[in-house]
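Just the one chain here, laid out as structure tokens, in the form predicted on its own.
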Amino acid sequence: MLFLGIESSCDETAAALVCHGRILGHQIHRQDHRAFGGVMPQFAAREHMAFLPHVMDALWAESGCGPQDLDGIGVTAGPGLVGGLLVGILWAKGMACRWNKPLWPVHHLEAHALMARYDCDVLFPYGLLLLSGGHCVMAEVSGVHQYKILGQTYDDAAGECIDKVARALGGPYPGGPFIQQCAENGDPYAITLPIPLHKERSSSFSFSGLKTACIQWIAKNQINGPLSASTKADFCASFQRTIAETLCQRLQYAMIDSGLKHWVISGGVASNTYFRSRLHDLCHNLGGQLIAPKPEHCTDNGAMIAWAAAEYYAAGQKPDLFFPVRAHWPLDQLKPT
């Protein structure tokens, strides 16, 4: 079975082909939003329109396949930026009509959640810690379209906090790789920062207060000039440790309350090796196991959409040609058919 996946929910234009658990081709165009300090929706939509045809042509050339060979198509239907989602959806619907192929609307977060089953062959049920620029969710995954939310962010997601702090330091967008690189030579205990919700026993998150505290610290210490390389390294290491502390605390509560021993970490922030190491140690100490997709499969990509379409097919989810675009789409609204 050959499945095509198209992803255009944010600032990556991506497409991939998956056949019998193997990626036959994967093409991705990463947009440059550094001039805006974050993703500009209008610019993103125009970039998707301009580059999706080239991405698709390159995918067919790489794989040696054509649309006539497909057994199914998956496309991100939400959540995400409406303009970008529409570009991918209209392309996928047009292809499905032209070649008479079944089409599945893929939930972007579920694609992240299921990608671990491609890389690591995880069995249901398992716990999910999804960390990205716009989402921060703790959930129990019982099957395809079967989610129980254990906790989510009250305000900012971890990825957004990291991006905004990196920008305050003069770093590029996205800020995750910049923060991780700066932190490598720093002392994680050099600077004391507030650990979000440390007195609340729950699996929920909040990163707005930490973001504000960090930006204020940077502004205060840059009054007389830019931070030195050593000070910046110490700050980034301390900032990274503070986020890891709250993630570990939240995951510990979720593991105890749910009884789940196998946990998947996914989303763009999950590509951070320091976070992976800290969470792995926590799960091991509690008698559990942390499972993570490859770092290149944590960030937005087309392979996770193609794999989700294959999972939908295997689970008996009915294809749908008349689905709407969904800017907001909670995971627990999904229902198996």
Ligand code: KG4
Given for the second form:
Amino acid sequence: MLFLGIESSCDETAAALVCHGRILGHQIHRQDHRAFGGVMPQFAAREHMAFLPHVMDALWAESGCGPQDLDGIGVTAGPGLVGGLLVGILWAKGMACRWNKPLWPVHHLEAHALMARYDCDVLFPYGLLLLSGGHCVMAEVSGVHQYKILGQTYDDAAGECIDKVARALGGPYPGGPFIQQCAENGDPYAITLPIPLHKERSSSFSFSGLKTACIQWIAKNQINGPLSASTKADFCASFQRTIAETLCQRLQYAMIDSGLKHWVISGGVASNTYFRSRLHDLCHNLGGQLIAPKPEHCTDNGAMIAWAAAEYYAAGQKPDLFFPVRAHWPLDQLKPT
Ligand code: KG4
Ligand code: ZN
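Can you switch from the form predicted on its own and show the form predicted in complex with the ligand instead?
Now the full complex is given, and it begins with the chain already shown.
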């Protein structure tokens, strides 16, 4: 069975082919939003429009397949930026009509959540800690389209906080890889930052307070000129440790309260090696297991959308040609058909 996945919900134009649990081809065009200091929706939509045809041509050339060979198509239908989503959806609907192929609207966060089953063969049910640029969710995954939310963020997502702090340090967008690299030679205990929701016994998150504290710390320490390389390294290492501590604390509560032993982390922030190792140690110490897709499968990609379509097909989800685009789409609104 050959499935095509198209992703255009944010700033990556990506497409991939998955066949019997193998990636036959994958193409990605990463947009450059550095000039805006964050993702500019109109620019993103125009870039998707300009680059999706090239991404598709390169995918067919790389794989030696054509649209006639497909057994199904998956396309991100939300949540995300409407302009970009529409570009992918219109392309996918056009192809499904022209070649008479079944089409599934894929939930972007669910695709992140299911990718662990591609890389690591994890069985349902499992716990999910989803850490992307705009979402921070703890959930129980009982099957395709079956989610129980255990906690989510009251305000900013971890990725958003990381991106804003990286920007305050003069770093590029997205900020995660920059922070991780700067932190490599730093002392994680050099600077004390507030651990979000330290006193709240729940699996919810909040990152806006930490974001503000970091931006204020940077402004205060930059009054007499830019931070030295070693101060920047210490700050980034301490910032990463603070985030890791809050993630570990929230996950610990979720593990105890849900009784789930297998925990998947996914989303772009889950590609961070420090977070992966801290969360791995926590799960191990509590008698559980942390399952993390390959780092390149945590950040947005087309293979996770193609794999989600394969999962939808295997679970008996009905294809649909008339679905809407959804900017907001809570995971627990999904219902199996
Ligand atoms: O899942 P994703 O690729 O896109 C969304 O669905 O939002 O996540 C993007 C987020 C950004 O905030 C980015 O800074 C963060 O993932 N990220 C990282 C790393 N790589 C990407 N955060 C921390 N460490 C990384 N190595
Ligand atoms: Zn994502």
